[in-house]
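Take a look at this single chain in structure tokens; it is the form predicted on its own.
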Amino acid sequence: MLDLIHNAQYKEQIISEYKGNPFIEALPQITSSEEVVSKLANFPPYNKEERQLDNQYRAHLVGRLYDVFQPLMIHLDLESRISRVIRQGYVARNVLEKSFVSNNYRSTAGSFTLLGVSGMGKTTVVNRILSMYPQVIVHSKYKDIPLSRYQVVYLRLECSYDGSIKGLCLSFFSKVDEILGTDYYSRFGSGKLSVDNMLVAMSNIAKNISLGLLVIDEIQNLSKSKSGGADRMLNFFVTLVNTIGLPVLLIGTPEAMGVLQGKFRQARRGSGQGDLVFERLDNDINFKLLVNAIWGYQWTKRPTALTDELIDTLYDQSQGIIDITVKLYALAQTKAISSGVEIITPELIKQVADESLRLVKPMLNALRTGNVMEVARYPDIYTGNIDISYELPNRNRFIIPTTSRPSVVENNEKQIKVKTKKIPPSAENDIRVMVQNKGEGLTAYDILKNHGLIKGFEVI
């Protein structure tokens, strides 16, 4: 991991459209899959011999599995395509060239989105990976070209909670003062300055100090903002990425699908480097991979072997989420810790889930049955695109029958009554008429359903 600031070294380029450029040459060299391995993983110190300390003691280093992180390799795919669209971002921002200091120039950047179900560790995982660079690289020389510029590698903010476009811009302001020491909140953010404003403000200065990527996290509370307020704050993204060619990730949870998809604009422009999905894990080899990184960290007294049953058992009662993978392992040690057992079974990991994981359990038990509308009531954990809130009829059109009452309708001078034909029932796609020939024994709901304008759970 990299210091926070530092001082531009340029290194030789092997793709040519990379050579003379002083942003990207002085960015970290691009790395192999497995230098990308060794430099995300996070294994924390371990002792066999903390195995014989006091349960209390032996309580809280059951913490450290919280550190341990092991890559997958949805991962390196992150990692390449936050590697790419950082360096494509600056290709036509060459600040050497005369079209950059004219500002004019055809933006290369690109965006992507990355959605993935609650726990899954999306954000620890960019964190990881954007700590592979330097945030701020320090410029003053280019090969005898004196060249005196703040070069800001990314920058990530977090979506406010209720999604408005200010609380964004002035978290924009707040981090670039606490890593560049300027005064951009104070000049902008606390004064009278209109949303507009600070929205042309952001922009020139994510364009002044360089900023190769913007990172958006929680994405899905722009479903909270008022009325026109998440189109706008997507425009403005486009814009970013349209006009000075800065690069945006957007993350969060399958809640913000309905909001990235409104339009094809915006979800194009999502889907630059292709959206990437971090669906909970199936019972492979990733998962595999995952449940052996942290099983040996065992503070029991009596160590327990690994064995098939064991993962299925883990598997089955978190579904394949990581969070809940790891914080179960850790409760079923904490239990056999505190209860004497001091050994991990498949029971007394099914006892601590149904003990501890009580708020996660009508969500979990959701994703067991497989059920897609029992997973839809939960839209963090639901990853599919189906639209529940709408419903077409798939066949026979029917009359719907109209009211007795005339409506009334309010204009500027005067009331309106509008007045409407009752239509009597006769047709045979008429409701009512299906309705009043039900069969015995049958109810209205068992008529609409046997024609087809019903559907139930398990026909979707």
The other form holds:
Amino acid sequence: MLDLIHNAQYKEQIISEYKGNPFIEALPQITSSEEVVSKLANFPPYNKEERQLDNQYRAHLVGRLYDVFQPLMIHLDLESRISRVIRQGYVARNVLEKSFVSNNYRSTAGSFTLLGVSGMGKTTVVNRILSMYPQVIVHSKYKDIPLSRYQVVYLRLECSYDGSIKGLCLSFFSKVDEILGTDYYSRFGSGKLSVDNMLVAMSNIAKNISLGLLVIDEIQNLSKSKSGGADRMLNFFVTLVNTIGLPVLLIGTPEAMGVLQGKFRQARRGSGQGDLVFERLDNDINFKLLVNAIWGYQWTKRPTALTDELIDTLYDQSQGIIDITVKLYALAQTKAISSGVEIITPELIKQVADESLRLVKPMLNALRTGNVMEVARYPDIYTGNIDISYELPNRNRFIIPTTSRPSVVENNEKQIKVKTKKIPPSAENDIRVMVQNKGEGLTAYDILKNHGLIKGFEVI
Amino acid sequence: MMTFFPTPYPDEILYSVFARYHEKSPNFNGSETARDLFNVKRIVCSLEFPTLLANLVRNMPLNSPFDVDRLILEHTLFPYYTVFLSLENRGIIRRYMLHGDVEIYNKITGIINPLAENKFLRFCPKCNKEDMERYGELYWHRVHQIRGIYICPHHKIPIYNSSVSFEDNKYKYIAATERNCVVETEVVYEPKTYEKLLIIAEDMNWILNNPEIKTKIKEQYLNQLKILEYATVNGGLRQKNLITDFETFWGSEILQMTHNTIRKTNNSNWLLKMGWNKATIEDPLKHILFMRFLGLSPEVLFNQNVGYLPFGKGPYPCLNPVCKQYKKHIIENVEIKNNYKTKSPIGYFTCPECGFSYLRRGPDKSIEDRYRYSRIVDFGDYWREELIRLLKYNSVPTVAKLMGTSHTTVYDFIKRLNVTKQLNQ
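Previous: the form predicted on its own; requested now: the form predicted together with its partner chain:
All chains and molecules follow, beginning with the one already shown.
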């Protein structure tokens, strides 16, 4: 607990809204992009002489590749958003301000959503960005005003596997307990409390610990929640943002999009920083930057220079998914080392991809072919729009025959049934007429389909 | 443990800080708050003497700037109620507040008037209005919760009962809100009553913020009693006068309101104990009533020595007309004795130069009284020698005039002188 805790050091602020706010002044200075790059980047040590080691050692060395972190443009964007969202959120929540004390403040918090294909390093980059901040700051005196409180700058939770609210609350309590040493889990997490009470407790705790940013990862799990569960959870996030003024960052794979688009409209309205989607990398400068960064970590005996062909092969095989790219490169190296080839070729990469990435192959193939229908089968890689409110067929174009309801004359003694007339098929566009005029060996299904009354899957 | 501790406002009572904590905490009931604050399941909320403060400070966030003794001094009624206690007893109560030993509670009942206990938490509407504007929330002021206070010393307006009663909320901390602090009917006191209540309130506030006595209270009282002739020079009280004058000074209304009525028949009357050395009265309100009756403000009583000087300050003049130091201030000390009949003080003055000694019945009413004597005790050797010297050349009446005495005294003296001469011969 203790190593997480930093004593507040208040820094002069340039932006006027941030002045006089102990929570903002205690945060690290706003960083320039160069600083962000140098702070985010992680290049583990590498020694050329390691290339001469025996196979078994080199196979282990390859694992170092997974620690490489090369900041990309989108990471800088994300860092800047997080930095803004945390500080903006604190603007209204100034403990020294009487509007905050009287609970009469306008929330300045914004939430935003980070979506990205699985394997793009969403969680990694968010963790790296957050680790630039101290997690807990202790305030004891601000300009002669005695203060006694903790400021928890960020808290990262994972949406429970079944998307339940209770699970989220419980992990919130245990996380706070872990960093502050409180006993909220045993107090509020026990069976005594209803979920609603837990939510009240959770929002109060978030306020007490002056939480700067609540990060909720794996938000796509919401799509697995019971009916209405996702709705309630998202509404709760809106409450956090709007009433407590707590910024919320939701992270998920594109699978979450359906949930968010269907039910998160209110929350999106409150999202000051917009949404951020980590698309797969295009085969452009960004991808080159990445490959360049990892290429140096080579432990084959014969050094292989990076060529455009290699880049293209890597891109083709990984489809721009960072995790797959790094894995491919690492696997290719191990293969080159173990087989004694000691050189990395496009063929080797392809071979490794075929052998070792069988599980993800269908998805990658779908991405490669660009077939929307195929891609849509894998909701966690499909970043396109799923438009639920598709255009309804024009009802007036076809007559659906209906029988008029039998009119019953209410009488105490007996009921007189009035015979209903059948409407004879008359109009040209009556579906019965259509079906009757089938011919050419077509089934009724085909006819209706041809007229556009039954929509095929591919139309969507 | 707590993740935050609200910064107390000026003159906020600790109970109120706890209540504000409870309100902001995620806790659903008082026992959870008690656990946060003191690590105990249940604790009776004490307004005047909160206990377990050592646990409280331990439960605060790391590097908390709040210190137990400062909290006690600035945010409890401890300084007010214990101001007349001995250092030792004060230490006992402080320890009790830190660690909460139940047995010591008996000690506390001695210093607070059980009759005057407030049934409700109290507030001043003007203070509340100012707090709302300045801080955005209300809090319970320390000074308004003193037993027997009726006027807000800051705004000089009556204090009102809130709807928060202690009886119903023994285990709950309830913060001041605009809903529970409502003035239902405005209180107006009689101007005379108001003035007295205001003086009491202001003195209470002064003591609360200046709880340090630099003088010996009992001596101060006795001296003042002697000056006002409620006590003899030997320290005997003129009980009847004291009680009747005290009652007329405050009026029965005030005494009833402050629950300090005097029982005349009872020998253990608190008023009579005030000046006694052995008896202890520790309720500050009684002291305020008493000191104001004696014409003393707490500021004077605590900081300046009230001397019993029925003849003013020395040195005093020699009143021997033939002495070289005549009417010059040469006598340093006066010996004060008690008159058997009138119990008024009698001062004995002796000139160190000529041995002339006179006495004067006191107390002095004006500065001229210093040059008056009631009787000459001893003329002194110098005076006698001078008389013999003068008698050789002057007539008796002239000598009497010069010596500042009557001719009978001179004749008397000559007679005695002759007798001694004859005896010597």
